[in-house]
Amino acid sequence: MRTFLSNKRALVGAFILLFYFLMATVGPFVVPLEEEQHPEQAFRPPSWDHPLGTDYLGRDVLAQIVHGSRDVLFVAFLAALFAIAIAVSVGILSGLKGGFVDQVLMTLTNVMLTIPHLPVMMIFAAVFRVRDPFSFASILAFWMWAGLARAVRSQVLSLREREFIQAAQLLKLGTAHIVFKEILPNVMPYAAINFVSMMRGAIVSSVAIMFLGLAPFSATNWGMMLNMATIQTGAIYIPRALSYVLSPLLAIMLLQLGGYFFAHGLEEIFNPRLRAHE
């Protein structure tokens, strides 16, 4: 703690993190969504009425990010969370196992690799009709799992030499006792710094899909404002409508810097190496 606390980006990172959770939690209670819609105050500017201005139906800009922020953000742990799970069993199952079962894994894991994630999420998104943030998440997490899941398979690797794997099994504790006592331990901390980085990665591809009308669940999700903002309604051509159009953007590079600091944070905390370095 006292590693984190000295990091002042990584402080920064968490502050930015909890003001998000915050307002996808909080926010939409103290910050309500209002459905009337008032054409005549469409594209107003920022004001002290509408902090960030009105949208094209003159709806307040902000109520929408506040309510969005729920969307983004469940989706986004949820395709970390599914993607965490399918790496590390991948990656401790293809470690511990070898041969066969290790030659099968990581060729699949190989064939992940190689597939240009954007293009193919969108495929299946539009083909899958998404609409729920469950199989959002999921069609998310199938394409983000490889590269950890390789990482995953090396930290195995080298722990099935140390001494107490070894002893573990000359004790015949049983794979569940190695996997779930002994490897998973030294496994999770990477993994947790991983968690972080899916997470910005899912928002960015989530909210790509959503600008694109593939995965259109949601109204308030930051991608469909983009959406009707630059395509739909042309606010993007409105100089007056610059804060519609920005807010959301502004919204994920935010949100994106937190993600980065608090990593980083978390990275020096499980790297002792990186704290001997400083």
The other form holds:
Amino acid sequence: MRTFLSNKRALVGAFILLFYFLMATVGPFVVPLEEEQHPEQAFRPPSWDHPLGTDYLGRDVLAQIVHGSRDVLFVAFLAALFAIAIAVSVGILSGLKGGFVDQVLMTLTNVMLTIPHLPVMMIFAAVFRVRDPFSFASILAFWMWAGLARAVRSQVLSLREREFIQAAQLLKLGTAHIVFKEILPNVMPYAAINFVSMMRGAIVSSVAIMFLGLAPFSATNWGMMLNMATIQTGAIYIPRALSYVLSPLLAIMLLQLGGYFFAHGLEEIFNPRLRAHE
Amino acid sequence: MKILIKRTGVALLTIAVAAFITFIVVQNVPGDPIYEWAMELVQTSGLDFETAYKVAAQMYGYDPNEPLIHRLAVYVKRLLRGNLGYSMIYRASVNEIIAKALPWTAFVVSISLLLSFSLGVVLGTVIAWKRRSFLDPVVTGYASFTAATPDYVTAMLLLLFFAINLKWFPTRGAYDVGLTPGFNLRFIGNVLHHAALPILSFTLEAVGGWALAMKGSAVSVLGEDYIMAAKARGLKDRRIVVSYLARNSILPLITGLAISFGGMFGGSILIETIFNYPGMGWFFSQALTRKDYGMMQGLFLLTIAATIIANLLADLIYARLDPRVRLER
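Output block for the form predicted together with its partner chain, input the form predicted alone:
After this comes the whole thing, all chains and molecules, with the earlier chain placed first.
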């Protein structure tokens, strides 16, 4: 904890993430989303009533950003959860079984790593006409697990040679015991550290897919806001509407910075070799 | 030699997997895209429905009433002949569209890669050589900033400020509509003017990463004995940096070069869409949003193939450049 407090990057990152977490959980109750449309009030610059201005139908942009944060974070959270579940299962299976299973799984992992992710995710989203956060997160997760699976596998390979695993094997404690009681607790912290980075990746991809209008199930998602502002309504060409276009962009940027600082701070704390370089 | 065959095998396998994925995905398209197309043909060309359906199916490349295995065989045969499919919205073969779009993307991506790579290498060498200069924290901070911001956010901010508000750059196209392409100064200037912001977004995003990678590599090379020996021999700093430090530190970055080449093709989807730049990425996003499955499939396969071949080449080049890595295990 002391090292955490003394690591300024991790601290700043944690504060930013906390801010977004509050915005996503408490925010929607504080700033209600108005459904009413006031086309005559479209594209208003920031004012006391609308701190971030209004959109093409005269609705409050701040409320959309706040409600959007919930959608964006929820999808990213699910995607990271699914991806880590796949990665840990594949990694442990591959590392423990070895042999043919290992070869097949690792070839598959390499293939997944080589195929550029964003285009595939976009094709899946477009063809399967994603309309809910769960299927959206599954599509994202399906192309996100490969890197972590490889890392987990190499961890398992080194764990397998350690005394406590060999002791468990000698005691014939069974595969289930070795996997869940011995290996998983040693792999999980590593996977948990990757969680923030995974969410960051999922946010970049999900907002990009939403921006192209390929997963139109939430009107307040930042990606949808950008889609509306640039492709659908051309607000980007209206100088008065600057805050409408800028708000989702800056919201993504700040969230990404927070996640980046936090993840790297954690890495510095848990990997003493990085600290030595400072 | 054995490992070379294995690598090529894995590369071919990856391309095959990608082809198979796109095939399966497109086969499972909800609704019958051929039916809609055939109805349109009936209205426009006065064919009867049966014939129109056959014509549409042939252009599209498959007939949904045939068994799956048969369709797969037809698809593979078509691909092996180099036919990437047919675009519904442009009523043209995907090969023709690629012939038009690929040069623009290749132009923008290679210039961006060249600029960001060389600038990053220079910056990285400098901050590794002169530790504690003011440049180090600036470059490191910049690099983490760009690593954290998605490329499309940067691109949109550039578009917003430099193209729309300041009107310094055009907002669409690869060159002005009135201009006839030709090898003259006016046309080349116009092309560069249109490509400037896409190139800038790629370069701004990538340069920090290259600088950090180069710094990391150069710092470890600085610890080598031959650098110490060069210093002891009293060689000029310039010579040590250029011939000993930089040349050896670039090696590990070469693999990254190919990987980021592939990544840039993926990134070009959003950047070209944002700047309305008529390259592969722009056509790909058109295919996605307007549900043109034929074009989607064709462009995707080409992108995958380009990425995988780039990766393979990188491995081979790296093995040639660095005698210690002889592609064996």
